[in-house]
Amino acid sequence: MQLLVTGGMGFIGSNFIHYWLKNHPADTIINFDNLTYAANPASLQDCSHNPRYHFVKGDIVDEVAVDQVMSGTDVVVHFAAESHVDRSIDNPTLFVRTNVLGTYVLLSAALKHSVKRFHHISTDEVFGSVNRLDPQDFFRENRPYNPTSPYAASKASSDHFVRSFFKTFGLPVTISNCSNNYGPFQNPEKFIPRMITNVLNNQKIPVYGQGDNIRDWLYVEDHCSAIDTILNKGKVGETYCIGGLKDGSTNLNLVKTVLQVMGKNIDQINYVPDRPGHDDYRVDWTKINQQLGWTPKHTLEEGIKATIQWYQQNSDWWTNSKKEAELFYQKLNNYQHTSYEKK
């Protein structure tokens, strides 16, 4: 079987490629990636000589390039997306271009080439926010969409396009809405690797507001196994929510867990003004568990320990990305400060 993986040089995509090559030795993978700031070719350097792995540089909004790379594809696993809420606040247009138009271009090519399965990786953020005071309020597959950031809105739109190609044209699709991923190869601009690398660099850990926002955290290897389960057992046309915890965790509790594992204390925390559109997430993954038999294998503490160990052992991988992330956050903080003054 031949898989087309979009955005395979990114965090989740690169982990998925490692996972699939290891667990499906008869399959080949074409990695189609535009090598934006979020991509890191070093993440797949060990695959470069694998005859079952091929990299093609290209943009998912380029109809000609997508048509060429789609030829001969059996399964599409679509990761490619602009995926950072803070960056969507800074540049919403880019998110519409990549996440909405890019998904449409891929769907059209998949339909033309009679792809057997188009699996779309989405986010739990399309649902908006749960009521943090209600422990029974979870994101579930039938929850109405209520995106509150440009990123979430762009992903919600792409979800609707995927469903429309199933309903209108009969394209065999599945969708997964996952919670916050963490693990190896994640850009240091994201919350958990930023925490870890800040501690390794003897820097403070910035925490939005009072750190009381609720999150669900999913170790990336568990996410890869969930996608594998959906591709092999999932029902065409269905959506599956993927989460890693049962009840969610506050950002502050997560920070304390990281600090404890790394032998640090809460003096490392620096509380900063909250960001616009800051939601709360709890994910109910009952459907994929009961219908397909999937369950996450890693507890939060196990996943955090493994992630910390990876960043400790791979400083060459994240050093340059760390510098870029800090420049971005400096720009974002200046922008938000100006916005607050205008209000």
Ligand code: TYD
Given for the second form:
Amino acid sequence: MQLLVTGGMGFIGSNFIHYWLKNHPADTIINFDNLTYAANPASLQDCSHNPRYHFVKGDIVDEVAVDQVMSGTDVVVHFAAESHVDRSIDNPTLFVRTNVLGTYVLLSAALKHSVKRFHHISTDEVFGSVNRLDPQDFFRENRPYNPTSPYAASKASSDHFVRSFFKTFGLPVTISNCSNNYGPFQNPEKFIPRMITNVLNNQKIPVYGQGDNIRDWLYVEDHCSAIDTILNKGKVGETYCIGGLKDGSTNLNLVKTVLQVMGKNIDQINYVPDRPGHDDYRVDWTKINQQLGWTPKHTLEEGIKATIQWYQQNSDWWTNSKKEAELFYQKLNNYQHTSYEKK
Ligand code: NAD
Ligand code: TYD
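Please give the corresponding structure for the form predicted together with thymidine-5'-diphosphate, as opposed to the form predicted on its own shown earlier.
Complete assembly follows, chain above in first position.
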């Protein structure tokens, strides 16, 4: 089988390529990625001589390049996206271009080339926010969409396009809406690697607001096995929510877990102004568990330990992207400060 993986130089895509090459020795993978700031080719350096792996540099918005790379594809696994909420607050236009238009271009080419499956990787953020005061409030597949950030709105729009290609044109699609991933090869702009790398650099951990926002955390290898399960056993036209915890975790609880494993105390926390439109997520993954038999294998503590160890051992991988991420946050802080002053 030939897979076209979009965005395979990013965090989840590169983990997925490692996972798939290891677990599906008869398959070949084309990784189509235009190498934005979020890509790190070092993540897949160990695959560069693997005859079953090919990298093609290209933009998912480029119809000609997408048409060429789609030829011969059996299955598309679509990861490519602008993925960072804070960057979507800074520059929403790029999110509309890549996440909405790019997904549409891929769907059109997949239809033209009669691919056997188009699997779209989406996010739990499309649902908006759970009521944090109601411990029974979880995101489920049938919950109405109510995105709040420009990132979430662009992903929600892409999900609607994917469903429309199934309903209108019969393209065999599946969608997964997963929670926050963490693990090796994640850009240090995201919370868990930002915390770990700050501690390793003897810097404090910036916690937005009071740290009481809720997230579900999914170890990236468990996410890869969930996608594998959906590709093998999932029903075409269906959506599956994927999460890693039974209940959500507050950010503060997560920070304390990281600090404890790293042998530090809560003095390392620096409370900073909250993100605008900051919301809360809890995911109910009963459907994929009961219908397809998938279960996450890593507890939060196990996943955090493995992730910390990976960042401790791979500072060459993250040093440059860490500098870039902190420059971005500096700019965002200045920008937010300016816009508050104007009000
Ligand atoms: P990432 O930002 O680490 O990587 C994105 C990759 O897409 C990069 O390699 C980048 O170069 C590539 N890309 C961006 N624009 C492109 C374009 N126009 N053409 C071709 N390639 C392009 O993202 P990630 O964290 O690995 O997320 C992957 C997918 O999973 C995204 O669709 C994201 O919305 C979704 N998701 C992520 C999380 C998470 O916690 N990271 C949670 C839920 C859903
Ligand atoms: P993030 O990793 O950006 O993912 P998302 O916003 O897509 O969920 O943030 C995870 C949570 O951590 C979110 O509630 C915002 C918070 N956060 C901080 O408190 N400090 C930080 O430095 C970052 C990057 C995030």
